[in-house]
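Read the single chain below, which is given as structure tokens and is the form predicted alone.
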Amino acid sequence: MSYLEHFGFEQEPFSNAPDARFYFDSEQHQQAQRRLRFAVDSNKGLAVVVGGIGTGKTTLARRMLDLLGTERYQSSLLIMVHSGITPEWLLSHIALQMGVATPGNDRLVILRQLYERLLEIDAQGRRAVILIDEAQMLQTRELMEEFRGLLNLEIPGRKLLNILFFGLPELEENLRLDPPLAQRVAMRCELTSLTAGNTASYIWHRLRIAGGQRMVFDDDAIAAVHQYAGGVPRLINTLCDNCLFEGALLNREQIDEKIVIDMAKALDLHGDAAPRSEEVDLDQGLEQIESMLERLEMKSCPLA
């Protein structure tokens, strides 16, 4: 029997594979969305999102792409998978993503094609948006200069292309390779680790989306998950997934603190103790879960 059957889930609640259904709309993600949307709708040009490993940058980038519907936006997401990208490759792929059917072989030709396509998009009353994930891979001044050139594609009164960077903190060092580009950052957002309360809400959110009808982690287990994962969503997923598997092997109905500690040690997770100020935050998160569970029970009770 898999742990899905043991705990009554319809699917894995803590997979790290991208899945829009599991998107957790934390307060900081809501604020980032609002800021990025404002930057795009106001044609600010360049906005940057930075955060540590596993804090949800890619998830946010995909969420933004979903929110930028085709009626009002021509948008596309490019993921930088390595640092050997050339300016020519970059320019050609951005042109393709913006709808240039056959980008030329010459940089100036591609720029002219892209400019003409951006004029078409603007004439349709739409915004052109390129989202760049793993942007810390852009490690040369030539690449930064290319983006500065793209931001110069404009008509009187407004820019024709908006660029959203998502990356690790070192992205900001890369931007400073071309100081004029760094000065053009119109909006900056930073994603940090989840608080203790948000960790509790995050765990319940994913359990519920996966078909769970109850909170299978007890209070001490949730606190331990937050401590050992450091509030990092990717690590929370990995740790909780292992805990559920172990709990099923032990035929437990509830995940307790000992299981979390054992799995954290097996994964070589050390984490940091949560600050005392977060204890109230955790209580608030658990209260929110209890309230949601009560509403769930009310909905499931048959009418007399």
Given for the second form:
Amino acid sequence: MSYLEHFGFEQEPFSNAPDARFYFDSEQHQQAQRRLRFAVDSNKGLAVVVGGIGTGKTTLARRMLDLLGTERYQSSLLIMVHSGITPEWLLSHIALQMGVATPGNDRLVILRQLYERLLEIDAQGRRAVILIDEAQMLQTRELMEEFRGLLNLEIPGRKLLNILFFGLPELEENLRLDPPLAQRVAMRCELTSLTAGNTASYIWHRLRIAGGQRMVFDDDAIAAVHQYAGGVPRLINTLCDNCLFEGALLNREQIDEKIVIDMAKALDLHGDAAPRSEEVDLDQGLEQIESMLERLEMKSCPLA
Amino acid sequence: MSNKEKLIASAQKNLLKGQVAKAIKDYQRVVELDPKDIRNRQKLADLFVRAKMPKEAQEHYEAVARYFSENGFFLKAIAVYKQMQRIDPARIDLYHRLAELNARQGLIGNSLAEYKSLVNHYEKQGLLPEAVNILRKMKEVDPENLNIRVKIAETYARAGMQDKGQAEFRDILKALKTKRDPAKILKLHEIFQPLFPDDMDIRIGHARALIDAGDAAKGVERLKKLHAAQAANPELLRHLAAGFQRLGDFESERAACESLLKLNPAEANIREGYLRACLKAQKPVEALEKLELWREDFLAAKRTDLLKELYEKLHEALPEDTRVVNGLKGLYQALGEGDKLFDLMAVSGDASLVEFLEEDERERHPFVGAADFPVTLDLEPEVAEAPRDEQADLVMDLPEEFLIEEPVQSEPATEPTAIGTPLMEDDLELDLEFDGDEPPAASFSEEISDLAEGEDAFDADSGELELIELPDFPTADQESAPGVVEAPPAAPEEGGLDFFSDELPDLEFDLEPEPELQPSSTATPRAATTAPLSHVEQARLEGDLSRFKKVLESQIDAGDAETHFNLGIAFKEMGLLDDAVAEFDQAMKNMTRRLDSLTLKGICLAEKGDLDGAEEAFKSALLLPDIAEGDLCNLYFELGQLHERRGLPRDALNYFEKVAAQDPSFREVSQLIRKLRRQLGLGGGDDKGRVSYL
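Condition change, the form predicted alone to the form predicted in complex with the partner chain:
Once more the chain from above appears, this time first in line as the rest of the complex follows.
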């Protein structure tokens, strides 16, 4: 019997795959959402969301994409997967996403095509929005300058394109590569790890969405999850997923603190390693977490 | 896994395969293993229903309901009993239990509904005493509900228990009179007169009710006919006098009062009525003659205000009559109304009493000076001199108590003050203005009414309560034949005592008796002794009393709303959707549960297939103020699903997109939008095109 059956879930409650149904509307996410929406609706131009690993930036980006429905918005989410992208490629892709059928080869041609398309969108009474996830990968000054150029596409009274960056805190370093662009940040939001109380709510939220009828983690277990995962949603997911699997193997109805500690040790999580954005060495923390996630993925294979 | 768990798992598997009989066996074993497992016993009962084995289902439901009831889960018990009632609507005991349980929960309307079903049943069986017993229980549950009492009285009457019926009738009438509702009193008489055709009081009361409800002509016409048979009935004469007064036929009113006086010559109120009628009939001389005769009696009865009023009116009609003037002077003096006395003397020219009056005024108004009496200078001497002796005579005639109240002024005020003049002028003007005003005393009709069992006179136009709309129905006696009573105009409802909103519940369904419960001619001998109901009467009994309820919907308090709401949920869980809807209808009468009730009502109706009703409920909910975002999403989502079921994908998409605009992760709205957009050949519903990797 799978742990889904054992605990009466309809689906995995702690999958790290993006799924809008599991969106946890924490206070900080609500606030960020409201601010980003305002930035777009009032054509502010550039808004930035920064946060540590696993704090929900991608989830928020997808949430925003869902909210920016096609009726009122021409919106597109670009997810950066490598940092070697050229300004031309970026520009061509953005033009394509904004509805330019066949972007030209020349940068100026593309810009003209994009401008005309943005005017069309504006004439339809819609807003054009580009969301860039993993924006910390935009590491060159040329790329930053390209975005500044895009933000300059405007008509009297308003900008024609809105850009939302979602990225790790180092994104802010990248923005500073082009100081005029950094000055154009009209809205900034920061996502942090969850508090202990939010961790409990987050766990219950996901259990409930997955079809759970009861809280299968006892209080001590939740405290332990928060301690070992450091309030980072992605780590909470991984740890809880392992705990549920272990609980089912042990035929337990309830996940207790011992199971959480055992699983945290197995995952090589340390209670005092909870990342705190203002204290952690970013590069070191990033490496630690990435290596940890890799290990987790490797471990999770035989479990599947 | 325990044995019980295995059995439950087996049952679930069997159910998935559609093998209900096998599932029943599994659950039977579960219940045998754990007889206290109420949840699974209820499932077993549900399965028996599915298997069309009502007897077995009832047996297990009975156990479940008893458990709930004994352990304080009354709402759940009600839901289970209701389910049992649906399976076997002929089980009388279930109505009793449901009525009692509902009453215990404070669900008065539901309790009455169950009892009403029993009343219907017993009436159909011709078992009127049993019906009366149930009605008495209804009265215990809702003692303020006059309709129940009306029904009790009617049932008594139809059961041949005239005395009890009449007693109930009089109690109801008393209550209605307390509420001062002429329209309802009229309706009450319309109901009961045919039931007690020989009761003269009711017939007279009916006529009087017509008068008070604004149809004085018809009322008087009826009274005249009754008078022909009972000329010496004082009550009848009183009402007749009141009727004539309402019609403005004061001469006839006077004649009626005269007849009354012959029967009760010394009764003060009748005398008063007679005097007033004389005055209104422009017969002041007759009035004065009688007043002079009865003045001592009125004084003895301390009716000086009345005397003053009547003398003042007489003075208007007969200003030269010295008896009137003297009578008034004596009264003013006795009452200490120096201003009026002065005014009267000034008008009648009685100069000899100026000094006396001046002294009196100075005593009471020390700032009034001698210069305050310029009016007296205009008096004609011959008039001014005359009344002194007469005034003295009047004083002689007054009882001692009045003389004591007016001490003789021994020290006349001699020092005028500067502000005295204007004050006096003001007083004079005021007195003049008030001269001739209608007296504040109760009208004769009111007095007459008070005599008649404390009945009050009613002004048809001032009725406070809503009109009870009962149909007119033919009466046995000839007097009602010429014109069916027309309902008077509905009185304003606001501020009224809406006790009819505590109406007999509107029970549309009747018991469907099993064959053995069907009344038979041999089994119900009492039915034969009871006069069969006319079609009209039957219709009225079945429908119109309950129609009262529909006139106005009453608000219920938050506690009651919560109870109805919870019961609605219990019914919904039991699959009793109609009952659930009825409870949600009740619960929504309070704002605290209106939104939830409308939403759940819509869901129930949608489940029943009543998509129009469901849509109406959801849209009504959308009109409510201050709907939270989550509730809004829920309503739009339900409307989206509703339109999808109707095969209206574009409308459905519209609603789903409204949900997504608020919360794209709300239930499965994003998937539904994608699906519908694909179905409609619309772009943009798929994130794939909008998400790219660089």
